[in-house]
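Only one chain comes next, encoded as structure tokens, the form predicted on its own.
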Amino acid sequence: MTHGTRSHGPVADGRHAVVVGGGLAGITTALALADAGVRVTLLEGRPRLGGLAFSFQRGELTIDNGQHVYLRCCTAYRWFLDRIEGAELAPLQDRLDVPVLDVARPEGRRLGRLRRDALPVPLHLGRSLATYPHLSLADRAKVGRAALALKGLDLADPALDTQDFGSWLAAHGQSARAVEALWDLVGVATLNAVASDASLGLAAMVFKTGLLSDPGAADIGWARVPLGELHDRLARKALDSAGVRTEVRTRVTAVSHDVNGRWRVEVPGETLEADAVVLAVPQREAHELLPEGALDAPERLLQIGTAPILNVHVVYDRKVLARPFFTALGSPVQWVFDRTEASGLRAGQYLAVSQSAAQDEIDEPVAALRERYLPELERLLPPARGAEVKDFFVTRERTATFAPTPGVGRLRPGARTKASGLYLAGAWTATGWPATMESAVRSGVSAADAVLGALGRPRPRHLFEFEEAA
């Protein structure tokens, strides 16, 4: 490991906090804990950082295992771009716009579009709403009525994390085409979960903060390079620079609290000593690290179910799709994306396919896959009617996120625990958000607050920039 000159923060005194885990939480908290004066050794069992948004090498293609995106209101994971030197390689759409293809009508194909006007909340999604084709007239109107339900919600009231999402909007008048055409449309691929299985509290957050907050709350942003060139490469450039000493390929198999106050963190062949530990790892890695004690009731942690997701990957000998993205009604299909240019593909089109909530098709073999997606792909893009399939290979993410399942809430803990000096972070704990990037980056800094509480260092201007911006 090489170190950088630290160009965030001051120089580093003796304290000395590890951060374990290598995934967006555990590097936004190492940044923070660095830029603060911090001495951070961060450890990451896999051979590289990133945690569940990486990219992997296939022939001659860079492969990303899933498609990430996030919206203009993602205010800490912008500031975490931000800090990485990585936010043009990440840009956002001017102005929101979804293309949405629905295949299931008599008549045939029609695209409707979801975008936004130059105009206040929430008259910003009203001509588009007015004219979404995939509704019926009444059915919009009873959406906008329980828009405005949803935006007079108290994010803060614990008991809406008891009701399910689908349940309340049945209650609003949101028929079950609404329901597929609108609310799920956003809600699946933001929570990884249908109405109905989602928690009320998250889905609130979600419609709230991304649609009903700010005109352009909700444009979207996605890589256009590789997620490992962001999360990995630039990550990594950072936390050199900034002093961290990282450790890749190194598996926390031991974390426990000295006599004298120390924490002592053991990995093959080496005990760290540190002032203070964050754990940024899923949480039933956490719940095996934990010290006796740390948590109240630790086995919660058992209890937060994980949701999956599944990324089928074509690769065809010829352009099939003319647009960055598009999602789809009535097929198995539920987002499609061009990644050739991302991949590095010299010839014809690569296209992702994320699908969210995946329950039903995380263990299918791919055999039955392909023959299930190939022909919606077909049916969706006619020019991929008369196109060679040059591959075809699907990635799995079995616990992608952690389940918005009602009652979670209750469920995840916050930064700090019992032990003094011990932290949690990772998307899944207590940040308001579902399993986002942003929830994770948000871990990060709330992590690294309590240690920089703790240690009676000043918070680094810089990091809570986004809170402003929010």
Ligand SMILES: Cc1cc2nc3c(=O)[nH]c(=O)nc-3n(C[C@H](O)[C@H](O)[C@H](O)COP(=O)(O)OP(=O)(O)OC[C@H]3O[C@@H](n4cnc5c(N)ncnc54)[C@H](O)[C@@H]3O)c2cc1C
The other form holds:
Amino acid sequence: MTHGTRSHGPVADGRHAVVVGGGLAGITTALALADAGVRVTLLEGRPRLGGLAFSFQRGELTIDNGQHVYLRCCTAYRWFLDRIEGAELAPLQDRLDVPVLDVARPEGRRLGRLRRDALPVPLHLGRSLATYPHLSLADRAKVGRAALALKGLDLADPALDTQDFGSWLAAHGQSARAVEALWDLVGVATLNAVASDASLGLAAMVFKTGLLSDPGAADIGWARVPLGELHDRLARKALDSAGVRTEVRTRVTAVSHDVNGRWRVEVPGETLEADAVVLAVPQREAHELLPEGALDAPERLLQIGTAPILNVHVVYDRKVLARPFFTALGSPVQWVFDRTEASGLRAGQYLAVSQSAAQDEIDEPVAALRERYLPELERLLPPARGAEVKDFFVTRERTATFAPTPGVGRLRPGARTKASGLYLAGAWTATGWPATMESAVRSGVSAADAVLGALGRPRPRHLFEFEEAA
Ligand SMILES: Cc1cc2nc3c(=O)[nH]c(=O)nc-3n(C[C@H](O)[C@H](O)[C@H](O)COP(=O)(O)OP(=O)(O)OC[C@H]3O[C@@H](n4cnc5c(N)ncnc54)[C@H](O)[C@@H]3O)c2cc1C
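Switch from the form predicted on its own, shown above, to the form predicted in complex with this ligand and output its structure.
Below is the whole assembly, all chains and molecules, this chain first.
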């Protein structure tokens, strides 16, 4: 048990909330409730906090299970970084600038950039689009028109979720090349699905918020330290000083209502009593733990599909990439990040290749992936041709995100259940966002808000500041 000094909230009254799951959703819920003066216990089955965004040791190196990025428009995740005092360790670019390397042209490799300038939306992307070499002139004009049509879509219209983004793009004159070189380039990384597999509602949400809201909305941020430094060490420090009792290696096996109207949370060797319980676990685990009658159609949780992300990790004996990251066209390689400094590598360079929507590759043996990706990296990065590969390994996250398929919107429940005092959180709940760190934090805030309402406690203002920043 850990009790620290309370820095954000009033002293806790007798009310006790148990948060199950120490991913970003659960950490957020716990911090928010503790800041509002509720006594909180956070229970996590694994030996660390951070859920799907974590680090592990491989010899001397600290490796992330998968490259994570966020955008300036992710106001809730940015609030979270501030709250755990980690914002400086995961800074944003000053201005969106994505190097896009095309290696499929007969005339050889060609580098393009997706950049923004200081003009108002949508002109902030106009110059970059006008000079983007990976699209024909005709395609550039059509992309501009489709972007304007996208901007006009009403995100509150539930019909958007019944259509797929690929068909919408085709109906708006987008060629296969425009989909590959622009829409999927951004969409696959943010939605974890190609356009034809993605809900128009979620895709419109991503493109409207990221590219068509505020000029700086799509500026990219990423951790310059291992993810575990943020989501485990700093999060744990913040939870401790907020007075949260945090228990790792503590898997919840059952949640039930007792006769006095309180909740009983079972973990091996202990039963905790609580006034409120928040299940901040993945949808399948939530389904297992939900008591009978807590949701009208609990089977919907099991109908939410999942989608994999594969990361290929390569350590070279020398520097082969001069930029912090780039993305590729005409190659199976999607996004490549330089993780040398973050991992603690002292000599050579460590690149993480992030492969979203990796259904076809997620179960491939390491040898087959090595045979595919090393030559591809040599094609993209000429200095890699003479370099020695010191280490090659992969990390596989089979259930990295929920699948953002058309129709998924009606399957995602909100924070409240029909059982009073029992709430849901998680990137998969109804936040309007795809499965991202932003969605996880937003869900945690919503769940905390619902608990505070039920316990009759005021919402701490600072908790909702990100809504104003949006
Ligand atoms: C490889 C990869 C790359 C990604 N890239 C990005 C990216 O670039 N940008 C981005 O924004 N997002 C990205 N994501 C998605 C992002 O990581 C997730 O959306 C987010 O971390 C989910 O947080 P969560 O708290 O909702 O769920 P989880 O992280 O799944 O947390 C749930 C927690 O509950 C625990 N738990 C489950 N059952 C129990 C139980 N019975 N008792 C106790 N504890 C339990 C689990 O151990 C887990 O820690 C990526 C994900 C992966 C895997």
